[in-house]
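Here's a solo chain for you in structure tokens, the form predicted alone.
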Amino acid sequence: MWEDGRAICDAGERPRGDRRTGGDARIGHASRGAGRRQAARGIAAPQRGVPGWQLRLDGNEMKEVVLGHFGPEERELQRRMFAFMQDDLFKPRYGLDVWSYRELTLQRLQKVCAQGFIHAADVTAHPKRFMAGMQCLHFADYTLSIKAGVHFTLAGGTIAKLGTKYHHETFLPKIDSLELPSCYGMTELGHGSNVMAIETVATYDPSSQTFDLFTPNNLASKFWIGGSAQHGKLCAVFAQLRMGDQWQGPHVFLVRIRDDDGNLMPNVRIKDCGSKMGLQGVDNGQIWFDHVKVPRENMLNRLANVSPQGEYTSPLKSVAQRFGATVGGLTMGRFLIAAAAVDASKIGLIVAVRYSCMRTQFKDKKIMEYVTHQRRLVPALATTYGLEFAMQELSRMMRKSQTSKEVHFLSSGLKAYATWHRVKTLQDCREACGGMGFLSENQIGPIMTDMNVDVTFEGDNTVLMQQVVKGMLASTPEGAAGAGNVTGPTVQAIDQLEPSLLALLRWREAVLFKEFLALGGREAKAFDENLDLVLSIGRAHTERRIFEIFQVAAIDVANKPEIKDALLALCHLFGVWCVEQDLSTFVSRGGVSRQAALGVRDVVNAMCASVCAEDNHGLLALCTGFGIPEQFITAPIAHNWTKINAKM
């Protein structure tokens, strides 16, 4: 029913007794003149009295543009994997317990290791390539994609990018294989976010050419570790080095924590975090290490060396420069966090659409006609779209850096933006499909209970959105008032709220910027008194970004006028949602008259309708558009609900 993507719809004047259009309220204001209607085809609203408008898209070449970015390589490794992972390996498996749930996990990683699909050199040497076979593997299975992320990802990229041709001969070939299960020893029992105060110490004994690995107390016990509890052989491990009375800041070191059949190495006591909320494939564990001997050659010493007389170098001088250096490897497992949660909001839209537009209820009437079901997944989607757009900026920023400062500020703004979509957008997805949206089968319940971790690993999400706006303080000269336009447009009327929406976000996010300022905001004290107002101006500078990116690729697909004012849709439902979600900061400000503001759910609800109108072919090649593999949509509702247990 699904398959050829393609919906084509004209349509006229609506009949008068049509409520749906929201007043005068209309996308793309095609009244205005031919310049307009040209620049607003595939967003009108229908409107009595407006001329007829038309939405022709065909979801296959949405779906061409969104894949694009990825080149022939990368194309190349997707087919295959696609392909690998028809074996009924792969296939969904509900209701298993935990033990069963891992060994499942275990096997799939296994099978896909032997196949040589993805190598953890990939991370620093060819980033698209591994971008491209990791994304795989989060539409089979988040569980599978965070065990092989905390393997290949965080171990083997760690040892890629802080590593020497030493550790790079030795450990990435097992690693590749799995010859040894690698796991990530950063996160402390006391100490998350705070990695600077990580109590696990590393002291160098130039006798033995050893460094002992200790941990001084339970809250300095690694907690939380994938890939620890029952598979893990190799662990990074993050510790405070000490060289005699020197402290030199955390630095990295590759311990072995069970031999190569699986017993513990002497000293090393794991005990397993047990059943968790979602991601039960996982083995999360418990680490303590009591005087653990760790060969000399085994620190990562990419960014300083310990010589075996016990010199300790470093061309970066100071521990903050070292601790961040060694941090910023973190970027492509945000990354790559950031992208599956844009992924799983596709799936469960996905799903949550087509239900929605087969699903009648009261006589005739599809579900997808009520303005209610409208406003839950259309903004989501085309703000799914704008991540989409911007998560493949960052991908090109990162093939250039990704240590740079601004990879960083933006890799924090979209993981916390994108993973906080994601737990918004799945539940009005499950609620979208009312009880169909509780069964397992129907994918979305599950997805939301695997994934739920996203937005507090990896960085948690509030701690991220005050990276964002250091890097706003960092980029703002001492002394100054502010950064940006911070007297901006004043929406009087409706009409003026589409051309301005990017003027908007901008003055928005320099009028809360300067209030903060004016607050003392670069003292650490007014900061933490603030922190509310610091998440607002996160959040407003990552959507300001967000809007830019997507407007850009918007305009970018010049060769293709349908996609490219379908995108120019979307984008402006983004923006106009955005205000409305946020229209106490814009009215207070003076940024929106409350007259204009009166109309804002008028915009939203007609930008709406516009995206579901003539049955919602539209709104269904949208979703063909996302580029989600037809065998990883397994939920009987997205395909004939009707059919669900039919067979008695």
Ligand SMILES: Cc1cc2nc3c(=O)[nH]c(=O)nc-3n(C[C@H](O)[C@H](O)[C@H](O)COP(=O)(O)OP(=O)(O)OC[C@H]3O[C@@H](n4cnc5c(N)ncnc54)[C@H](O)[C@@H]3O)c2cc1C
Contents of the next structure:
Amino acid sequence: MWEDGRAICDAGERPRGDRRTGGDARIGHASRGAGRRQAARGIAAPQRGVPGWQLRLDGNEMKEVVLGHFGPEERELQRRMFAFMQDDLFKPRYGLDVWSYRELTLQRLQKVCAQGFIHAADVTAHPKRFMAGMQCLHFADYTLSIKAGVHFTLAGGTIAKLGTKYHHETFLPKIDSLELPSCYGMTELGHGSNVMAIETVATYDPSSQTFDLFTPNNLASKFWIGGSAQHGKLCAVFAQLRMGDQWQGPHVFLVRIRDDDGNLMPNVRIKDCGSKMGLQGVDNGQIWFDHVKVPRENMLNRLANVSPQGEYTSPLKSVAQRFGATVGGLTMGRFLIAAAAVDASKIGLIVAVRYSCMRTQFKDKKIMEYVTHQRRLVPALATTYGLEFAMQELSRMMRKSQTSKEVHFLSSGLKAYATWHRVKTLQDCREACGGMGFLSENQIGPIMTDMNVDVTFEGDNTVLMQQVVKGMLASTPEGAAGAGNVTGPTVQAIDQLEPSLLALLRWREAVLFKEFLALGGREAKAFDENLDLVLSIGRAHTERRIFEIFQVAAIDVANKPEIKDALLALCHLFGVWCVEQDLSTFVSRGGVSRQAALGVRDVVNAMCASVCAEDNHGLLALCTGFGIPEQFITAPIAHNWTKINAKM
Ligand SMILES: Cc1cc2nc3c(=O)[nH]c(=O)nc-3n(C[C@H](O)[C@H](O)[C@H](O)COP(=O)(O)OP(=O)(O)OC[C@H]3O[C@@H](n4cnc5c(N)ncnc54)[C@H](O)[C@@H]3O)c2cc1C
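Show the form predicted in complex with the named molecule, please, because up to now only the form predicted alone has appeared in this conversation.
Below, the chain from earlier opens the complete complex, with every other chain and molecule after it.
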């Protein structure tokens, strides 16, 4: 739609006759300018490796490709949920105090549960449908999705995964209906990332056939437990199981923390964590258990069982194996946090791009025309597309198994990468909108504060990236060479860069990993001493995986050449951007020559200009292609800038 000659909303609708050329001209200009500057510094001008492509795509066609991974059932569920969320209750509300926001969030969750849209059993039985339903919630409000996520995904999902028939029949229907608002009690005040070290103890007593649940000291109190401060009635509590003098490691127990009327259960103490930086609608609490009696049946016993007489049995023989299988159930939560980060990046980019395509500063220059704007927004958009397809691949893998090692390592890397990407992208989007980005109604700011914690919960990012490298170590034979050359490409001239991207990304990962092995990285001490390198390897590995998946996804769209070309172009931009961001590694290890390195900036700028060519036609279409329903793009600046001006 166009108004006053400006893009208002959907570039996919723009009449083709309105297109202007000019993308190529801008590419040429950027390249010549760079050449002149380098010549002035006495450096030979880089060889041109700039692309000559232009994006000619229909945003709605792209949207169909992006949303195509959902089948008819998920699309229909989302259609119904979107229609339902037209209700005023789900309209954005800003500036609420903590108590009002908590009440609003509870009401929203109650209304969603009353419709029966989401079922905790789907975490294992129908993960794709579960993902589709939860996605609708985070489109509406991240706080709602976290309140619901703790209840359905973490508590309900843990019961679905680690429980057996009794737990499924007794608890899951009451979770679906919200008769039992539920929490997930893993973290303790003293033990966050290191879950294995939790201190809450469950001791079995055969005479009463109950577990005695006890918080031995303050550091063992459960901390941050979402939903526990005000509304929670059931908590899936992680505790060290003691059978006589035998320690069996962390197990999960279903514990009533409030009765049906909302009164605290005997010997349970809960303190409100209080006001937070964001997510004010979630009531996080601290919990102490003072010898609470938990019925034997309430231990989730799919992986291990305690008989009435107190005999402990498990098909998994070691504590480490059982622990791995127990926390392996976190994958769905991790997936949803990463997926929400990708969706939030999309929303931020849609708002910032649309506004920047309308807003002019310094005569009639649209701010989207500034190179700085293009570099802030366009590579982020390409990366977001790459992450979208990587998440779709992870979702496919999770439908086969949520506990496989491959899923664990990919979900760890993607969760860390996607949430760090979201942090940077939303900050850039906020700045790209200038002061308007600071207004709550323009969405980006409130999303930034609410989501800030996604780099920490469901696995702290720094710790998760270490998991990626542990996975690489596990799949590398003991004694594998830790020194010597890794053969790979050497990009001597800039025009060799694009054809070598995948080889370069593979090479970087291999080189860094080899250096790490040479430093003795298999040993715990050397691992810890080289954690900075570990994180670089984790990032290199994850970027390579995203690139590979992105490229395959693009090539797979064989029947829509314009979409395929656009995706391949974005994939290459993502790859070149990865090289530019880590140029020191590529040059210092000899993967990219110094001469070629000088041209990388030029290529990025030219690619960005290509995406923005034809008065941002392709760029706006790519925003449409993200597939975020218009009802959730509530920022006024993403719509009709001239009308807003008239109202002010
Ligand atoms: C809003 C919110 C809601 C939450 N909801 C729940 C919930 O419902 N249920 C629940 O059980 N938990 C919940 N949590 C807890 C959350 O999972 C933990 O905060 C998270 O696991 C990190 O633990 P921590 O805060 O103790 O940080 P720590 O583990 O103490 O980490 C602190 C810092 O040290 C670094 N660090 C730690 N270990 C290493 C290492 N090995 N190598 C390098 N650096 C390291 C981390 O990167 C981090 O920067 C929630 C947290 C928040 C903030």
